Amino acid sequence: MQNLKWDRPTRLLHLGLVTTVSVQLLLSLVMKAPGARAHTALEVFTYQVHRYIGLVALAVVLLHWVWSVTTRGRATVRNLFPTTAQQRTRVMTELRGMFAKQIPDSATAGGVTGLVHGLGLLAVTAVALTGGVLFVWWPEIGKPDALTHTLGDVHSALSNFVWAYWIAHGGIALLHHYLGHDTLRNMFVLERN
């Protein structure tokens, strides 16, 4: 058997959260909070289900974290956030390199691979945190007050985010893929080691 690049814990929580987020973005397109107009069942009913999803998410991407931190292997937080200059240095010749079509290897750790992972990390953070509060302060019925309006807001805003880079990550692991990287390989097989 072949020696997968990530780890099994790694792997596992990358498909939690691709699961949870996939399904959170679709659900957002035909659901509806709460408010003053009249909601279908189907509006409602996806609203339900997104509350809680939601909740799996926030558990998934806080799990997620906790292993990033702690993990002594490929995962670990100083691979997603370049800190140093030897990192940042990696990551403009990456970069450089792209620029004249040479794709980095998607399943090495750190780098630009490393970099995006992390943003998209903080962005689905983000989203998943300001929906956790959401879900605990989003009245079931009538209004929310001006605050909970503002931070329903801020969540519909941050989610662009992890809508464009959803489109952006998934189009690059299927670009990997077509030029005959072992990527979605590499993450998605859960054998062991």
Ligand code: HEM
The other form holds:
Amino acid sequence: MQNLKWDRPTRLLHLGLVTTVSVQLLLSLVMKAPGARAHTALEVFTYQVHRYIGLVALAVVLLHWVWSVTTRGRATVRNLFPTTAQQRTRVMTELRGMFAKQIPDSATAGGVTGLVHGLGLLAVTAVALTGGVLFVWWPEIGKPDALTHTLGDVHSALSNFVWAYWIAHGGIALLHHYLGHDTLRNMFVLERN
Ligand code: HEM
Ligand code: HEM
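One more: the block was the form predicted alone; return the form predicted together with the named molecule.
Every component of the complex follows; first up is the chain already shown.
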């Protein structure tokens, strides 16, 4: 199979995304944000960890955007979102092909695969940004005000897209691996170049 190894900055940023976002999702299953009733020590502790890992996640997401916008390599924002008519035609052709059980072309970057990665990055960005505001607004003790509560609801609602992406994107990556493709290795290899 053709060598499609991602460049080192992209691999490091992706590792940052995978670790911080996965930890955030798992913590959310245990933690409880301060509210009307008293919480257990574990609920309080995991919420505090969620606050700070969330800030690290936000920093990684913002760095990824700076990288995507500035790089001329494979991780360029042009491969995440089809901005030209030619790219949009390719996405439509691949989507039609998928209904006929044809797997999108992964030998060249962009297309449906790139767009799915772009949408995943957008979902994570929205959750990390709302989380960043909650970091400042959500009270340490007692119930949040109405606006903060609504922002918490928006954060929670958007996090469902991150769960969906995490399961589907991670699942497809593992599927590639078990089908004998180099997809996982190309993204997670820790060599220098
Ligand atoms: C990429 C970063 C983040 C991810 C993936 C994430 C994910 C989640 C998830 C999955 C939930 C649970 C939603 C539910 O079960 O309804 C949640 C809740 C919450 N998160 Fe985050 N979060 C992130 C960053 C942050 C940050 C930085 C803060 C800062 C305080 C934060 C504060 C909260 C609060 C207050 C809730 C509870 C909201 C409510 O109950 O209405 N999150 N988050
Ligand atoms: C929710 C957290 C994740 C986010 C936001 C994310 C985001 C991305 C993005 C944006 C790309 C395209 C490359 C780039 O521009 O950086 C990508 C590629 C990739 N991701 Fe993730 N990812 C996440 C989790 C995972 C997990 C858990 C796995 C593995 C189990 C994984 C495996 C891969 C692989 C193998 C590629 C390369 C795909 C290809 O060659 O077409 N990712 N990811």
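Keep in mind it's a predicted model, so treat the numbers as computed, not measured. Positions refer to the first chain, counted from 1. Only the largest set of C-alpha atoms that superpose within 1.5 Å between the two forms is called the rigid core.
Participant: Has the Cα of residue 97 moved 2 Å or more between the two forms, judged after a core fit?
Facilitator: Yes; residue 97 is a residue whose C-alpha shifts (by 2 Å or more) between the two forms when the cores are overlaid.
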